[in-house]
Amino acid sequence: MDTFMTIRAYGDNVDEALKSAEEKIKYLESIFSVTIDESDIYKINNSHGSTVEIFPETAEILGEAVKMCEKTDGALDITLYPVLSAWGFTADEFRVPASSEIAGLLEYVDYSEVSVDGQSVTVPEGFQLDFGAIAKGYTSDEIADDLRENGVKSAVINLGGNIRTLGKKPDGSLWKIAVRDPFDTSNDLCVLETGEISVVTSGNYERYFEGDDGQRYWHILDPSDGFPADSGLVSVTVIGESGLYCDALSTALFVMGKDKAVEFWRKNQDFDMILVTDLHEIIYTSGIENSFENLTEMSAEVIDSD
């Protein structure tokens, strides 16, 4: 999952608790890698056009992934995997491909291309699929399930800066969950004071290159034009009860830009976010007002359900 983990957990079977959930990433890891020969996705991503057999976990993500891949209207594609590449962000090996490359290459980026039937999958010759905007999300729930069945109440799963909580601190007390402030990344955006729930962020300052013309091109890819998504946001954080809802979200979000998400969460109402625009301004939603505290000098705007 190619980031830096680290899991907090309390109670009286803590290191059996944490050896399992080491245990539960690598495994999830080497089925869901692109780069392992052995995984799921290599397989798919090599088949060329044949069915693959797959494990449970893999059928359940993918099946969940191209849910949110129809729910966000393809705002979130999980069959970028080969734009992705063009760029160089799966390998760190930068460049800034011709638009003539993107365009044949977006010929294979159709999330609806995707068969999945029990635990087999089909995908045709030349699309490769990608779990880089949901796995750490999936992850954090099967972490926090696998804690809570090893006896543990309270925990701090963090994936990346992908924030998964469970239940709350050892002595009764709310998390204190910080969002980084994407102009300024060595401080805090805000302070969010919850209980149980899942926090993901998705900016333009995570992974980026600067190319030889100057700009800045990041990771997150509009999957209509394959180009890094310029809309506006440089900083989405989702908050949901579901890990894997809010990754998926966190990158469809930060794709649509402010008026397409603002609408979204507006249709659905099934989490909170804290939108932060490239004019810095913050824009978070009621749900989550009286445990946000701006730690910024830019204006917060607080919008609601009408």
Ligand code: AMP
Given for the second form:
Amino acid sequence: MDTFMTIRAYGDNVDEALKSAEEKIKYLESIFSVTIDESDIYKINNSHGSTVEIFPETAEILGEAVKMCEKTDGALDITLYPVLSAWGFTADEFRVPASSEIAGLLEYVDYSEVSVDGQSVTVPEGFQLDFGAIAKGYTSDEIADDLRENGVKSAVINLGGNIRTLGKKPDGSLWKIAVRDPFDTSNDLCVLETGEISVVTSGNYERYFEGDDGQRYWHILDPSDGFPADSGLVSVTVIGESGLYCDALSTALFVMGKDKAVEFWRKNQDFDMILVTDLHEIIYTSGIENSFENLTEMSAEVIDSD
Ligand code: AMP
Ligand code: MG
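To complete the pair, please output the form predicted in complex with this ligand; the form predicted alone was given just before.
Now the full complex is given, and it begins with the chain already shown.
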């Protein structure tokens, strides 16, 4: 998954539990990776329209992913891979594609064309999938379950900034989770005090390049035009029970921008969020009002449910 991962677990049997977690991560990587030849995703991406048999975990994440694409009205789109490749985000060979090239590739972007039937999946010729926006969240949930099954009651899983906690701290107190300041990533934006939770951030500072025109191009693209999502947000943090849900939403809400993200939150209200705009404003939802502490000079506004 192209990132550093840290798991800290407390209790009896942790060595075995951590070994099992590591194996699980390697297994999931081996079936989800876009680059590993024998992975499920590789097979789908090279299927030329024919049906591919996939592992249960791939079927599960794919089913959930398609639902999240629908729920976010296509702000999340797992078929964006051809466009991501054209920008070079998949191979670190960055370039700014011509608008006509992007327009041509968008013909192959449409999550509703992905058909999953049990453990069989079919995508049209030329379509390619990528779980980059959701794999870490899904993996963090799987690892949390795995650790729990191995008797661990207290753990912090950090998959490249996707945080998932299990239980509370060993002494029964709450975890303190820091969220990065997108304008100064060596500083914290805020610290959240919480029990078992997922905290996932998407930010334009995480992966970007500078074009010859001096402009910054980042890795979260708007599927409606194939260009880096220019929604006025610089980071989105989603806090909720499921890592997959939070990961899918952090990416999708980044694409939507502040107004649509707030509208989406008011409609669903099964998560909390912290938005940071390019005008240096923080907007966060009322569910975390008591655990949110602003550590920056930016203004912070709480959003209520009505
Ligand atoms: P995240 O860091 O979770 O926001 O995921 C970003 C990654 O997801 C990118 O590096 C791309 O691989 C992929 N991606 C970018 N934009 C989208 C999008 N709108 N829908 C789905 N995946 C995307
Ligand atoms: Mg995400």
